[in-house]
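Single chain ahead, written as structure tokens, the form predicted alone.
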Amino acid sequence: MSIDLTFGGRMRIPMIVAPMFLVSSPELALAACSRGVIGSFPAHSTRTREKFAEWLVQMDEGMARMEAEGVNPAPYAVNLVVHPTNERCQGDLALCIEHKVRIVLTSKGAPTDVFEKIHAYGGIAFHDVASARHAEKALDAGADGIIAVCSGAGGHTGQVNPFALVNEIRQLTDKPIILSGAMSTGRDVVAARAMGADMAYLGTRFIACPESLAPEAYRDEVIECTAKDVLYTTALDGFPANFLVPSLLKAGLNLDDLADIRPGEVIDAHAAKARYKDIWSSGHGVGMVTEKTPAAEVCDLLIAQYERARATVRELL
């Protein structure tokens, strides 16, 4: 199946505002969509299935309102954890089907039946991976595209350099590749396209936006930090992730102890969830966040940078 990544000409830049746990919101997603950028949020940011249903209604009403006003918004996307350990997966998937969510961003597992159900109503599924091996599994299961999560991404992250991972995945497929990791400008989106990706995935750049769900202290910390303040560790929940050093120190954690978990160490799931409440994440692109700018303005800036960079590349070539 060939996918029109302009979505009928609604995209002004080949970019997705990445779904960020406890940060992304319907307001943030709608602001991005209004500017021709795909907005998104994770289903699991809502504590109940009922709240997730409310968010989907809010999205549908917001999209309909924009179209009634003559705006052609970009589609929105929902991140769905499809690993068997996610007890809400099937219920949340049913809501995505009911609301005909155009793009589902799947993660942590790649079950064929989930992709089949998304395809049945006309949706598309982009699956996030951190290695070519996992990309191959997702493609075999029926994913429509691959989100390549590379070194420098915020939250749960990969460790592979983007040049290497994009090249390895491109050898496997001609389906869309969405590059994630350390990007924060429109120039970065052009670079992603030049190196073989079809779209870019930016999250950290939007944490400080007023529409995000991030606490004010989190927004302030993002503005104050640069890449040197980001620590990579697997110690919090057993998965590789990037966190802001100041928040770790304020929580009383020893950075040396967070270098990695010991072999065989068991992570307490409830303790890990509690840690996330006051410990904040970002990607290496955090240094480009310097103020609490509304999401629509950030999108406009990225689009302008993208167009200038495209012109510059044409001149260079």
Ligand SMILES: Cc1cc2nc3c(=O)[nH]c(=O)nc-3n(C[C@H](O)[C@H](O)[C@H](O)COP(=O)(O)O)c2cc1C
Second form
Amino acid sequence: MSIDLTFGGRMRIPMIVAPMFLVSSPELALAACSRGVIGSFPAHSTRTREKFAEWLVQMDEGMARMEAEGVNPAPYAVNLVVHPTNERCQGDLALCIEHKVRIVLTSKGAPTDVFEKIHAYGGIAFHDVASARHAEKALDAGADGIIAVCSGAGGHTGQVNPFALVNEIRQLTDKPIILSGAMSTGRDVVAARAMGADMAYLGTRFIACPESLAPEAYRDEVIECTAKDVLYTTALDGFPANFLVPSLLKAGLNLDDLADIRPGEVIDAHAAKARYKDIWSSGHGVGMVTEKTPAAEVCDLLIAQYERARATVRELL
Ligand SMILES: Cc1cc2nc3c(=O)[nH]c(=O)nc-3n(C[C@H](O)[C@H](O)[C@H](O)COP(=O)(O)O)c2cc1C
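Next up, the form predicted in complex with this ligand in place of the form predicted alone?
Complete assembly follows, chain above in first position.
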């Protein structure tokens, strides 16, 4: 069965505001949904399952309010780490089932039983990967679509060029591909579609929004930084990730040490713990974030840029 990516005509741009640990909030997700963009957050951004339940109630109430006001919101999505090492996985999944979360964004590991449980209540699961090999595994396990996390993405990043990864995954499947990494304009979303992806996944573009949970200093840093200030390293938690250089320097880290460290090695336990809290992440698209604009306005801007770029591309080609 093919998935209706317009979600019954509720989407104004094929885009998901990507889940960001300690940054996404229900307010940010609801603002996106209200403009016809899928909003999301990671379950693990909440400290406890009770808090996660509160966020889901807040989402459902927010969506119901919009429906009552005649707004047709886009659906929202929740990010679940489905690797067996995540002790919260089954309990958090049970809450997604209870709230019939329309879209679950699964990360790390791709267990068939998780996909089956999501399908059983009518939900869909998009699984994030950084390689075609992991995409293949997720598709075999029953994922409904693949989030291709490419080089230049914020948070845990991929290392493969987006053209290469989208092409490789497209050879495996006709299911939706959601491209992630360094996109920050509506034109970029058109480009993602043109290169064979179905949707775009934007995180960094929304860090500075007032609805984000990022501390003020992080949001200031995002506004000041450009791509040259983003450092790729595996040193903080063993996974490849992109971090903002000023925050690394403030934490007393030596950039040469970070660059030289071997994959899997962690530089020091304290720094590893500070990541995302005092050591801040962003993708290469950070240079396009220049103001702390409310999320709904950012969405409207992206939609207008998307429409203009579609017209331009039609003329060009
Ligand atoms: C601060 C930050 C935290 C993130 N946390 C998560 C997370 O908890 N789960 C997840 O699946 N992806 C996470 N990501 C990755 C995003 O979901 C998305 O793949 C990425 O932001 C897209 O690249 P962009 O930031 O260049 O737009 C995070 C990204 C950032 C910037």
